[in-house]
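Okay, so here's just one chain, in structure tokens, the form predicted alone.
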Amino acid sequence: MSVAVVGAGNLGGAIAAGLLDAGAVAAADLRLVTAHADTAAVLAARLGAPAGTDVAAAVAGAEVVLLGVKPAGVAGVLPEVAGALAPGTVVVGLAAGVRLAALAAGLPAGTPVVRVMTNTPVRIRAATSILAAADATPAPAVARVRALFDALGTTHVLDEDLIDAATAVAGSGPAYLFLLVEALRDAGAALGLDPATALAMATTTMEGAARLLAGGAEDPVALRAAVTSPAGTTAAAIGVLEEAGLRDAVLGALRAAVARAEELGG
């Protein structure tokens, strides 16, 4: 399969990476573009793929092109791309807000357009993907976006309508891990703990309570109550965190992320 990724950037960077390492996708068969030359040196030499600056060479003759400019930059490098669209290229937008409706009105008309939000473990191959796609695009386009985000990690279909509360979730969801990760580390200093140890403690234990979890034999409230031994350690911890509002938080903090998804996409 022949792809583009249209702003290789952080995150287009690290899926084109992610791509090349699961085998997904051929170097010779992965066109990377950026905005700037010197950029694209580096990119091409680190990944083995060519790189450059051209949105139409890059996107002339691909199967799949994914969308990795910011939402601000969307509408200016759609026409680019629609111009050098081959007769069933699917065309992926991977920007926050920005809606199918939207990608589709850049394009020729019929063209396949499917949109996929991810999170940044995709650099290791653990990403959660989401992905929405147009009512008129081909289930076979579907399945070949799929199979790509699939070697990526795991993969959500859902309806559009939901996927900025999924992101919100998901996509955002590794940036609420790392800061209970710092709060812990932060915590466990002041507590006498070296800041190094206590941030090895915290890394160490929610990656093995992930895995835990993972295994999907329990789920989190009877995981969590098999922690919490009554009237135990645990429990005055939990009780402090339930009492701070910590469920309220939560809620509060997708409700902003949803609200800002759907202000990018105008």
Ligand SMILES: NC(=O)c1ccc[n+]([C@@H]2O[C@H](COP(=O)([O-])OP(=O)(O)OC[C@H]3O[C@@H](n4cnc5c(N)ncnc54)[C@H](OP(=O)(O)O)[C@@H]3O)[C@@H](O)[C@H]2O)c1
Contents of the next structure:
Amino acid sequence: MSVAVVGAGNLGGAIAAGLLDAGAVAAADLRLVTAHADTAAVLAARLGAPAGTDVAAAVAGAEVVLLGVKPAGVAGVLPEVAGALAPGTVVVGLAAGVRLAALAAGLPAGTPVVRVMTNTPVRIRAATSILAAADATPAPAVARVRALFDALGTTHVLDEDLIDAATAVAGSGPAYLFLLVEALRDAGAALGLDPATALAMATTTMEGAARLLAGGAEDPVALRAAVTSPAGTTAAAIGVLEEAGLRDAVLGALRAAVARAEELGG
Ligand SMILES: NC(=O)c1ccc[n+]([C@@H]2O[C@H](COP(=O)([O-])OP(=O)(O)OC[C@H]3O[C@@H](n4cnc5c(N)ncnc54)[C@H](OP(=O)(O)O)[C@@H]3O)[C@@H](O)[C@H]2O)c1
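Okay, that one was the form predicted alone. Can I see the form predicted together with this ligand too?
Okay, now the whole complex, with that chain kicking things off.
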């Protein structure tokens, strides 16, 4: 499959690297575009794939175009993309908040459009990606995009109306978990542990807990109960977190992320 990444920065570059690693796209079939020639040169050397600054040259002949520019940059690149699209090429918006209708409005009538929100574990092909397609986008075009993101981790297909909520859970989600690990490191250090040891312990604990969850045999409530003896140490700690309003804080955080996605989309 030939894929152009217009805006191969942190996210677009990680997607490109993952697709190459997975063997989902051959280097010769990948075209990477950045705004600056020097970043393109670094990328080409790092990934061994063609990279440059010419949007039209990259888009011409691509079967899938991934738009990896910042949300505010999407409207600026659409005319160049539109001018070079081959019929049937699928255009995929990766930007938070930029709606399918806004993408379609900047592209030739009938262009298949899809939105994908993914997250930074895409770097290690452990992404959680959420895909929403316009009603008019044919199923084979959606399947083409889904195949790319399935190669990079787990994909969920949702209605576009839910994509901001999914962004709040999964797109931004790694940051919440990193914050929790940071807090565990700092609290462990406050209790006398060496910070590096506390960080290592928090990291492997998160990894082990995630693997238990991913095993799918038990839900998080059952897994938590299994660690929480009545009146034990975990019960004492969980009681403090509940009393501090952890659940309300998480709901408030997700609502703030959704509101921000709506603002970014304009
Ligand atoms: N980072 C994440 O975890 C994450 C997660 C989910 C979604 N997203 C979405 O991904 C998008 C990009 O985020 P990012 O963190 O990857 O940003 P980034 O690192 O700044 O990447 C943006 C890329 O776009 C390039 N670019 C800017 N204007 C361009 C133009 N006119 N033509 C071609 N390329 C252009 C930049 O080139 P130069 O490097 O040469 O300036 C850069 O390579 C955002 O819309 C964001 O909502 C990001």
